[in-house]
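Read the single chain below, which is given as structure tokens and is the form predicted on its own.
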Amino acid sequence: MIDVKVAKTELEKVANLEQLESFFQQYLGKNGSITLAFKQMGSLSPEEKKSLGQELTEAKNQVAEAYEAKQKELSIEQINAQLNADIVDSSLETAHVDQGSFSLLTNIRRDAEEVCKSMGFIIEYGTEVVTKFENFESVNIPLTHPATEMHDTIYLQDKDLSGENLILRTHTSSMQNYLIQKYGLPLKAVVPSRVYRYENMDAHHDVMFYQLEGIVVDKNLSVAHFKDMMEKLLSALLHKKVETRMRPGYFPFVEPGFEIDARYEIYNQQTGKKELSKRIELVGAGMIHPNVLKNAGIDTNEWWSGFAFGIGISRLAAMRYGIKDIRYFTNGDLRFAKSFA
């Protein structure tokens, strides 16, 4: 028979859990005490078995929780003597490490999003690599048009299915097509991205730069629907109340196309008094031309039209901040960075 308070008294003794998992095996375990006195009931009569059976049942349980017990308040010890020698001390100097930000560009782009979506726009990247059709012929530019030469385009090795030179789309507006045929009509949305060009680099013009091109579709929009809301979205993305001018502009995909100039009050250190900023030019806009929209499979016929506009991210930085030159966003100058970080 298994004295329990033997066990018990064994138990009390254990110090470790190295210790207790021989003391599991000596009572508890595969070849334990308990263990064979259950498995030599099997030559006794059915009264004995009974009768012992109940007596080394009652002895499992009181040594199975005494077990358990011991083994809970050692594995707390053992944490608590883990969590000891891993104290740090927190007053100690650590090595400084400086925090990263996120890039002007960036920071300019993530407020015109979040402007866009406030207004109900679907927020879409697009790809930067895409097919001549969708450059140019899907927003109304013929294949003999100058942009499509190589001046103004960088062409790819790569090719598209029907054999052509992949390019770096030199606007935003080749997602036009793309964005009807994928969220239907009535639609408004943006493609905050960038787009490549090969331009010789100034103060004004960069090979690759940042545009926010917009496109809203719906049934009779017209000129007045498009400047209401080219001055609410130029004032949320300046953060001033913005006076807008357009003036007759050429560009293929719409027609009227328009430019837009805006100016907003500023105060002049000089005089002391506020007073408005010169016109800058900020938009190229219009209304879609229809072959836009035919393109796209729309039936003008159901009064379908639409506007669209495009913003340089840059010159919104550069209008927000005072910067007089846009390569002060790409060279890499630590300095400039970290003065808006």
The other form holds:
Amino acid sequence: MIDVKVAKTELEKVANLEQLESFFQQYLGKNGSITLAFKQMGSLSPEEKKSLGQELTEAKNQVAEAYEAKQKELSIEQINAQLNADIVDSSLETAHVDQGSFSLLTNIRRDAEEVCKSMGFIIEYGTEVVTKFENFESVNIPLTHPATEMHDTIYLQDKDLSGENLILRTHTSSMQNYLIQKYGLPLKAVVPSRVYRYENMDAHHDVMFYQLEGIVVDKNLSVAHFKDMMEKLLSALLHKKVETRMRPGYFPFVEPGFEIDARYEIYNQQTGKKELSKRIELVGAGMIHPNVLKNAGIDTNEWWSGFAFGIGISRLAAMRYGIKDIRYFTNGDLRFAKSFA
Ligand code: PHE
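Return one more block: the form predicted together with phenylalanine, after the form predicted on its own shown previously.
And the full complex, kicking off with our chain again.
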């Protein structure tokens, strides 16, 4: 006969799903004792069959029920063990990793781009390697002109289609011709990008620096429009109300040409009073020379006029943050970089 008690005590000893499986085989499987007991009933009389059958069924139900309960219990245990093994302790300290950040120049350039976009300028970067035509002749600088040396140009060995050596652009004005041809007129575009000059490096000069070139062409634009726009633009770039002064300046691609100086209110800590800063030369500028428009295929008999300007982004950044030496922008000194991260 099947002793349910014995089976249950045995079940209590079962510690994992494997042992549970052998328990099942031992009692309830094909050759398990309960299954065999049922089979052996064939030779009994109907009465015996009836009473024994009932007893056996009762025993079978009890064992199966206990088996299922144990199975549930072991499965839950197994899941919990798995979950415990998978726990990640997010409070554990990991090895310290420095996070990168954008350089100050990149941030200033992007800031300038946002300002220009909000004022309706198209933004283009152009290429840094250009032909002598693009850099000089297209903006009214003949190749014989001392300006080709004035800029202290860096020449490359590679040549353009006409056999002239390619150069690194010395100013973003090299984009003026391209922009007029690409977008046509009226035009309002800026080029916030890198330029190169063969310079002796010092606190104020670097072989690479960023310029923000602007070109605006429309019908009947005057110097008054220009001055007003420059004050708005510089104020937005420097985050201060800026006052400008335009002095005569010479650039072959503008007529008349200007140097634009900026000043703004500062707080004098010694006197405790507000005063105006010194005037700082920030922009080369002027009204676009008709030859520049002609070179780009514009009919100058029509009343197109325009202005262009070149702002030194590095100088702007140096002014905004009081940086005395512009070489810090690019020399990779992490102490400098991190202080603006
Ligand atoms: N390209 C001039 C420079 O690099 C700046 C400039 C731009 C002047 C546009 C006039 C008009 O110095």
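The term rigid core refers to the most C-alpha atoms you can superpose between the two forms while keeping them within 1.5 Å. None of these values were measured; they are calculated from a predicted model. Residue numbers count along the first chain shown, from 1.
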* **Cα displacement of residue 26 between these two forms reaching 2 Å, rigid core superposed** => yes
* Large Cα shift (2 Å or above) at residue 277 between these two forms, core-fitted -> no
* To do: Superpose the two forms on their rigid core, then report whether the C-alpha of residue 113 is displaced by 2 angstroms or more between these two forms.
  => no
